[in-house]
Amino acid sequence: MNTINLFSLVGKKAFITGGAQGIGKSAALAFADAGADVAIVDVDMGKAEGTAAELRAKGVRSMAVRCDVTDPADVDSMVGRVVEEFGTIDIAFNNAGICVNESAETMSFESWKRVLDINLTGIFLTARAAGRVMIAKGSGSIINTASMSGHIVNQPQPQCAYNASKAGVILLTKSLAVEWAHFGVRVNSISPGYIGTAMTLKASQWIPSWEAATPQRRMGKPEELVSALIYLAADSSGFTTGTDLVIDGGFTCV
């Protein structure tokens, strides 16, 4: 393999759920810079269309698709639209997620179910739909967004549903990796630490304690995740499957 092209995504077709902003948008911009055509999948079509337009300005093909990742029919329809537009899917970055900070003893069932439905069931549904396309063609890379919260229990905020969902994503990733390895489909995940996105910055009261507990003494930037994502998306990671990459500034080391 030509080392210059180790991280090239030229000719690859990708979709990114939660791609309109935050980590998803940073990944979309990086995938486009590496040469991939990217579908921005989100529930916020205004932001999704804006991100898709930014990608087209880079000279790649892009489209915005609205999708409720908790709805199997909606997910299948989304994948069908991407295949219709791009011809295939080589990369699926399943990134949509939410967090609810409620104490377990007072958390409503609706809150618990919503977090699990989006963060875990949503990843299963989008991975399954993409996996069917990839299995049929004998190759593909699926990347799921887990979290360091799938490895540790965060403090001081209560978030049992989020932690449970992300731990589930890690083992789901490993399970799909084993099931689909002989089809040529790779499945990996990333586990970010505290990253400065709209979701985390809303919790400004906890940021000082988060930064104090992180050995690098700061929050990460969405852009600091993209090199790992490009590695997992590119052919250079051909022998990497079932892996969870923890990118947390050292938080889980202490």
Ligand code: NDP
Contents of the next structure:
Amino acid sequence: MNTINLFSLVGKKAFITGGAQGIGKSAALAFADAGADVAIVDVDMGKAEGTAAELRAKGVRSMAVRCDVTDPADVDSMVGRVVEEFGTIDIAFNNAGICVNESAETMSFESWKRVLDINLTGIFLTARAAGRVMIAKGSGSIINTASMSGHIVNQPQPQCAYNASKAGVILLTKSLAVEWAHFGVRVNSISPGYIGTAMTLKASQWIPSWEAATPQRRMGKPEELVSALIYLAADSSGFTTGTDLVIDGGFTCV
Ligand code: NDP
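Structure of the form predicted in complex with this ligand (previous: the form predicted on its own):
Now the complete complex, all chains and molecules, led by this one.
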């Protein structure tokens, strides 16, 4: 094996949900740098088109697709469009997610359901649609964004729906990995700690306590996740499936 090419994604076709900004956008730029064609999938078409245009300006083949990951018809049609444009799908990064900070005793049913629908059902729907394409050709890598919140309970902010959804993502990932291993389809997840994106920066009142609770005493940057994502996406991680990579500055060690 040529070690220089261990992290090559040349010729690979990828889509990234929640790809317009934050962690998804960083992954899009990195996958493209590693040689992949990348479809940017998001609910906000304006933002998604902006990110896809940024990639195209670098000479990368990229498209934007509007898709609400909670809608099965939307998801199937998004996967159909990516296959139509790129010919196939090798990498699915199922990353769209939201967080709601509400106390359990006052949380509305709608809030609970929305978080579970986007963060867990959305991952099932996009993994199922991409998985069907990958199973048919006998290869593919699916990466789901879980969170350290699937392992621990964050403080001081209340977020029971988020934590439960992310714990679900970790075991959904392992379940799909086992079901689809014999088809040549790998399924893994990442569990980031606090990362500076729109999701966390809007909750700035809690940042000092998050940093104090992290052994590295800081939040991570989206770019600090991309080497792990490229590893999971690349063929060189061929024996890695059902794994959850925790990337959290040491948060879950203490
Ligand atoms: P951002 O809010 O920056 O990005 C999330 C993206 O997902 C947005 O573009 C958002 O669009 C999109 N999105 C939301 N709902 C849907 C939907 N129904 N269908 C399609 N797209 C949707 O967050 P991050 O980049 O920080 O988060 C990415 C993932 O990483 C999430 O799953 C999050 O839970 C996870 N994560 C984040 C951590 C962090 O500290 N930031 C830590 C651990 C995990 P719009 O803005 O228009 O709603």
